[in-house]
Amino acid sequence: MSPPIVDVHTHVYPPAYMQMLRARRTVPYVHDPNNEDPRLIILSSDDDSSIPLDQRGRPVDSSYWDITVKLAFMRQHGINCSVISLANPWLDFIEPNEAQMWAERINDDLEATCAEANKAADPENALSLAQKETLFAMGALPLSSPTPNIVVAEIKRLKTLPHLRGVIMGTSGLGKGLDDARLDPIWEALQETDTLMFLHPHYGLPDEAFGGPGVTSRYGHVLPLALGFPLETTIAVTRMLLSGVFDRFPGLKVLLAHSGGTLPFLAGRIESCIHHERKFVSGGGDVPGPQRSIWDVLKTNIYLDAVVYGKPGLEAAIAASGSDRLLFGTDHPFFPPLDTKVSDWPSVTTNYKAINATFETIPDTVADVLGGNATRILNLK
């Protein structure tokens, strides 16, 4: 029997969320005033006055929200499971007072779809992972809380759901990024409970570090999406490992998209530049700086996706954190083939064919880098 091939990056917008998006005149909103045409504006750049409302953001279909689409997408993909998670800008941008409520509701609304569609799949529960299209589920946050105890109540709570088995989230944290003291009660409930962080980009880097609007624009989505989106994720872990998070909290699990951003490559430079720093401890001054390597950290702490869409990109991650340690991903809905002449998603191929040709002498890893690595990771039954 084939082994499973599961995809831990994998994205969905429930109906529930869509709808509040749809009430939204501010980013992150969605705009289709005829319920014909909606277009997704999450990133500020989108925004753009001087563009029609009609033509901002990128266009939606029903694959960003219905769960029968993703399930046919996984079929004709060949993959057996899906860790779903909602996309960027999760509920990092709800009122305080509502947070609690929305991060309830949008779990319990993924803890539903996968059980009614694994039941579907297999009402007698007689198979295997392999020969099912089966659901599972990242959790989303109520980072806006009032309180971390709200954070730290659902990330317990998660715990109960069968089909959840790790949370989402993006860089800000409660707004001021990760290496906020005040998200240590987070990092220990996630250490508690032996849940997986899945670290997503989305703030990415101002439009001036491309060389302005202009040619954010001229360029679509190409800059903040190949350059910002990884930067982000690079800088985002970097300060957690500065600010001694990783020190205080050795049993965190952290998933990095789109295989660490830049991390696995410039880890050398971060481990080179720590040592030669003044202002720590080591070097004379006063701040502490971080007493673990970035490289034990990137083979204890850190696990990588395999959604980099090419061999050079693997090769460092399996460098950095080891092959082991290397999950299978397609960032499904996002990045459908523009020819409408194509059936199957380049995105997807590309991922499969960076895989298998950077292992094409050990199967074995093959299998693991597909499937085998997340169900072990991710306990995946």
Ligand code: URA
Contents of the next structure:
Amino acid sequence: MSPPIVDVHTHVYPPAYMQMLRARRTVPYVHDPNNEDPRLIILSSDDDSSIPLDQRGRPVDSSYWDITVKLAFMRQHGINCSVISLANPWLDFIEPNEAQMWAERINDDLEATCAEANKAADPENALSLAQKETLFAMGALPLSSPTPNIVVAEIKRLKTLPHLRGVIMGTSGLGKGLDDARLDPIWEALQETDTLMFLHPHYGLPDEAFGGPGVTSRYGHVLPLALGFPLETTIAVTRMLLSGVFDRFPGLKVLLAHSGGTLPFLAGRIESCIHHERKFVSGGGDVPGPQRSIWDVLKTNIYLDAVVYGKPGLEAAIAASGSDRLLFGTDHPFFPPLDTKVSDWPSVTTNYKAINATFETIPDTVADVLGGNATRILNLK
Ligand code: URA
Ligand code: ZN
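Alternate state requested, the form predicted together with uracil (shown: the form predicted alone):
Full complex below, order starting with the chain above.
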């Protein structure tokens, strides 16, 4: 029997979340006045008033909210198991007094979706001939809630939901980034419950970094998605490192989206700059830098997805963290084929090819990256 293929980077917007976005008029929102041609406007660069509303952002279809479309996509690409997560911007923008309600609603919905799919895939169930793909999920956190205690309570509650296998989180944390000391109870809860945190970008870099709004939108989403996203992730995890999060919480497990952004490639430079500074003096203090080496953190705390679309990125990832910490992903339903007549998604086949090319002489490692590592690390049996 061939080993399972597991997709750890695959998103959904559950119907209730879509409905909430449809009712909004500020980012994030869905524009669809006639209920037939929805446009998803989630990035700040998408909200460009010089672009007509029906051309802003990007088109979305049922692959974003209908789980049967996800299951068909999995079957088509040979994916046996998906660990689904809410897509960006998660619950970051929710009013504080509604955050807990939304987190519970989304996470209960994810749990029910997985339970139903896995029941249909159970060989003892009559429906199993029709479906073999299985689902697990990563939960969303109520990060805008009035107190971190609510986030901590949700992390603990997720442990009681049988199909939840971690949490997904953006880079803003409680609003001030991931080096914010107010996050300590949250890191502590993640460590104590042995919960993997999937760190995923959304905010990118300011338009000015790309030459201003006119330049950013001139090239569609290329600059924010190809460069803004990976640098955002790199900055967020580096701030965690610099502020000593991995010294205080040495058991924290963090899966970095898009093979760590640029972290594997830049790790040496980051380490060198830290040594050069020795102590951080801004902010009025004589603050010691991180105690642990970035290389140690990469090999003991960090996991990397394999969503990097090329061999050099994968080679940097395995040099930094090891092939036993690298996990296949698709980023579905983002990056669909432009030609609707094409059935295989080039974004997925490119990643498959890159993994095969990188490990062509070691088939066991291909199998580990495609699914063995995820099955072990996320306990997907
Ligand atoms: N991938 C994501 O996860 N989100 C986006 O907005 C674009 C690509
Ligand atoms: Zn993603």
